[in-house]
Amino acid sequence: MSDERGIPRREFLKSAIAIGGAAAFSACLGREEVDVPTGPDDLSSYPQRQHAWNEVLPRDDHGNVIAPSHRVLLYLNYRRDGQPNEDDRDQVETALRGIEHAYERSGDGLLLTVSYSPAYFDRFDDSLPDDVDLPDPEALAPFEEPEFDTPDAVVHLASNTAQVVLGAEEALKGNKSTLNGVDQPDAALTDVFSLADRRTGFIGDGLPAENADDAEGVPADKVPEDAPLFMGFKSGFKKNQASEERVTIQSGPFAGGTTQHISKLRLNLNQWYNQDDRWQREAKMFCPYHAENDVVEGTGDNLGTSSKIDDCQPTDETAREMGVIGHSQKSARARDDDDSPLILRRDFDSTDDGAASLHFLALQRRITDFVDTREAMNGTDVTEQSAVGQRNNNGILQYIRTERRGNFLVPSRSLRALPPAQPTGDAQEVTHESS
């Protein structure tokens, strides 16, 4: 759909985030015809899991949760040396209030979270609970040298529709005075943090194939025009993915927080598509035998709740007889002792930088959870007693390259403006409840 300027409507929503700035929300404001209703006056009803989307999220028919289409996120830096005091914290949650006042706390309205790195916990003289792993972010497989992201805070935006996520963006920024016909507070989240980085993306039918021009080395002609992301191939399927409550910390004064591990990786499409033909890309995502069987049809709806990677032969069994192994295949050996995936995947993709990229953000009770995830997609042990190489025909890895990875804390929602490293009883106090 295109309107008087030529421009398909999704095609500019995706580049105005991507650029952000008041004058791109404005002309999201004349593109997009949409009421979204405004948040409630009480905000006490919203759930103290700032990780707790799913509940608001549509469904697809078959049940899988269809993610929010726009995001960003900031990196932030506290501008204060040492602990943080009162009055920054106050401002810092008057200002989120601000944005859940205007915009309805759904998919089509905007959803968000708050979560802090390691490098601003180690402002406190007391350590993070033992009930809470979070590590720094480190190198998480032998061939690759990515860069750690070591700011403060990120705040994560979501929305299905464009002008949400840009109009939270704004007003937190302190360069909205009203948003949606709601007036917003003297108060700004740049007031507290300066702005380290702004990273941009999307998900969603068609999309990819949409902003497949923006970005160097992607054969638009090849993305199929109905895939969610870059790679052709649906994800998030339901059974695949832990569920929220597997992902929260269960004891300790963050309980109800989840860890976040968010990595960018560089995607080689060009390869992808032009040197590997259908049965490589689909044994690679998913394993050969899903090839062989034309298990697959298009982007994988077909397949409804799971990737259906029971019917693979055992990973070791397929490396030693095909000598290629599926991406699927591999992740799927990280399970807890109830056979359940350990993260929830909330990834998108981006042409920031004008280069296709996945940022990979995942949540998990613990870091350790994500890192055995990725130690299983690595397949190191698969590569040892087969033909299958560190990366090639091994799952997608000669696909991607890490460019940087860090870990956060998402507490929960009471302590999400610039929280403690051991809160008291007090400090979990939600504060202006009724505001």
Given for the second form:
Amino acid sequence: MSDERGIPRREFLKSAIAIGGAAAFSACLGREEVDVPTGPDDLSSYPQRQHAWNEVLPRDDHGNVIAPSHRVLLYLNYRRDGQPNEDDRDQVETALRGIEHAYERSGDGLLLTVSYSPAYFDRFDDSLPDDVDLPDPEALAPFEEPEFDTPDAVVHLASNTAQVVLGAEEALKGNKSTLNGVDQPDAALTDVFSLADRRTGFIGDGLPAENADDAEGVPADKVPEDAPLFMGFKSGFKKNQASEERVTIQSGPFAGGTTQHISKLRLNLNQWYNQDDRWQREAKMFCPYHAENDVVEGTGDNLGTSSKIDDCQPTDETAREMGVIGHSQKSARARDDDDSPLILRRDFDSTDDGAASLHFLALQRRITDFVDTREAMNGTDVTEQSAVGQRNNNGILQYIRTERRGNFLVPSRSLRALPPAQPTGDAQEVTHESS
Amino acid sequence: MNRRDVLRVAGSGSLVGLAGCAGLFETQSAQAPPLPENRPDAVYYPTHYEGMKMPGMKEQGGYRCALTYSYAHRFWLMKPNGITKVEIQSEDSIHLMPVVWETHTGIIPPDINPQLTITQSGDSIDQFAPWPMLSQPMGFHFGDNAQLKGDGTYTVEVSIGGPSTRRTGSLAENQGNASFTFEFEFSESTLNEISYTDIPDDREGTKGAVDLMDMEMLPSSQVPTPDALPGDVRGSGTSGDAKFVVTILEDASRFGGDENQRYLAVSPRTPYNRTLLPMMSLSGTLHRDGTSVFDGILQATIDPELRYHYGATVADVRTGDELTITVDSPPQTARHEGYETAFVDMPDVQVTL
Ligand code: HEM
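So the form predicted on its own is up there; where is the form predicted in complex with its partner chain?
To see the whole picture, the full complex is given below, headed by that same chain.
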């Protein structure tokens, strides 16, 4: 950090997020020439759904939501044993409002969610209402053995502006008296929680190629210059994502909330780029039909608003006849009666611990929806009946290894500060004195 | 003679007179001589073959695992419309092969894809899932080229998960995960002690195969000779240079049928070495007097007696029945030299039972 001269600006911004801290933040201020508007004094118009990000995010030429490029996940443990008290709740809510006053809610500004694990809810005598499907995390394939994340809470900070993510984090840690010119409350999230883990990442055109040098084993010259993800393809097309409505819990005291699954996937890009060829990458990411017919140009922006998975043959037929099946093709078997995917993917790449990986963050109404989707992606049913292997020729399973899994509840906004397991009263009416 | 010597002496006459071949001998990366010309669409003698070393063997949860390695190799990956050649990269140090087998039966399950993590003093060096592969001297194995950081001690963790191919008999019980950790002392000089045998010019590229290595402590990936297969062996056929042996078992109850049904089993193998040929999509039809009495897939199955094979339950089988085996997908394993042109184009196999 001491010698910042000579580092290209964008290059610097990405590593700043990974490094974090006050020095990274102040260095960012000088380098990112942006003026992020402050948030309103009155936050009462903010949506109850913490996960309602799409309306304020920019869209590409086709109308696909562009995921915010810089991310931090703060894994937190509640310092108090037993049930939370009102003082702690106030403290959390006040700290969160501090950063919301400092930065507007937008792609260039700040987007955040606060979520809680099953381990957190274990402290209550009541169990969660039936409307909430939030089991402990478990292994989701016969061939994986992940470790489980059991901290109490996860705060997800996201922005297209690196300094916003870093500034918000510093303020939540009580390290800032003013942020973006806005006075910060005398309340730190870290007074109530201890930091168990900090994970960082990025997504967006060109960022993986720029970050390739930060991680061991990434063939830097092979990751396409304009790819939004390490594996080289565009992801998150409008028609291949669940809507925010689709993933929202519909009834009970946690109505308006959603569940969140976060896994950490380690990537093996050497085989992907140095051993497989383009045909194989396209077939394994989408489906053999796409590879055969050159459906995907470059990173796949030409696909428009969908991965055109309807053009692929049924997965089991492809498996039998081609011996190889695509990730998108398989995963699209997990759809509901309206043909909507079950999960809303908000994943991003990472070079945490010096390894190329992906934080696969997904929102869904019930954790079961994620489990079903992952089962479709495993394709175990298909491997039993065809030449497709457990990993070999089985979408992208050859190249990803699940290291960690965690499940969380993202409650509605009014319940985001240390919620009880059985909230009483109408969630929508809860207000906070400072708004 | 070791590999360096062979290359130095240019014992492979085919290299003599090749422009720029001196450079080939000097660099560590260019370890593979040029491929033979006019390779047949069949199993052929490669340019050379190599031995291997075994730094250790471990046992856990009903499985044994041996860590073995050799020189970095070129190999081929399968595609529906051909093959992709994987060249040795300059960073590749060795070809690493974790061999995992079921302790009781000695079966090497092709469906259990090990994961490798290589570390040195806690630092991550490399991690990957090796490819399922076919090689003449090694048989079926999992392997890939690994990139080490020179001489030193490495920790290699091999982890395996549950199966994904149907198992029958006593094998059905073995479902668990296991992991094996090896301390691996690597040095360039030990690597160079591994034998490297050149195959004479007039032989390389001609039909045939080098023998399976004699791997004292390791089980083999061979399937039984026709005589040793259980049931009534009713015939065999060839396709893409692979041999398909057909046997009929009287009682299909072990295979999801009932005791009044028959089990039709197809056991494909490589010529010469009898190595199993896994990861195919096979289907079959059975015709009797011009009418179809069976039409369905032959499911890959691992059985303690039949070993790895493909099979289906049928009502009954009569002398003179016409069996057609269709290869919907050839073996999707990666291939080492000498196997990459065989088992690719595989027409139907007809067998009169
Ligand atoms: C390295 C990791 C991954 C990469 C690079 C990746 C990439 C992609 C790409 C390029 C697509 C098609 C384009 C689109 O987004 O519409 C896709 C679709 C999808 N992926 Fe992944 N993915 C990854 C991991 C996962 C995981 C772990 C899951 C969890 C089950 C998952 C679930 C899905 C789903 C549900 C779809 C859409 C299927 C549909 O159309 O219904 N992906 N992914």
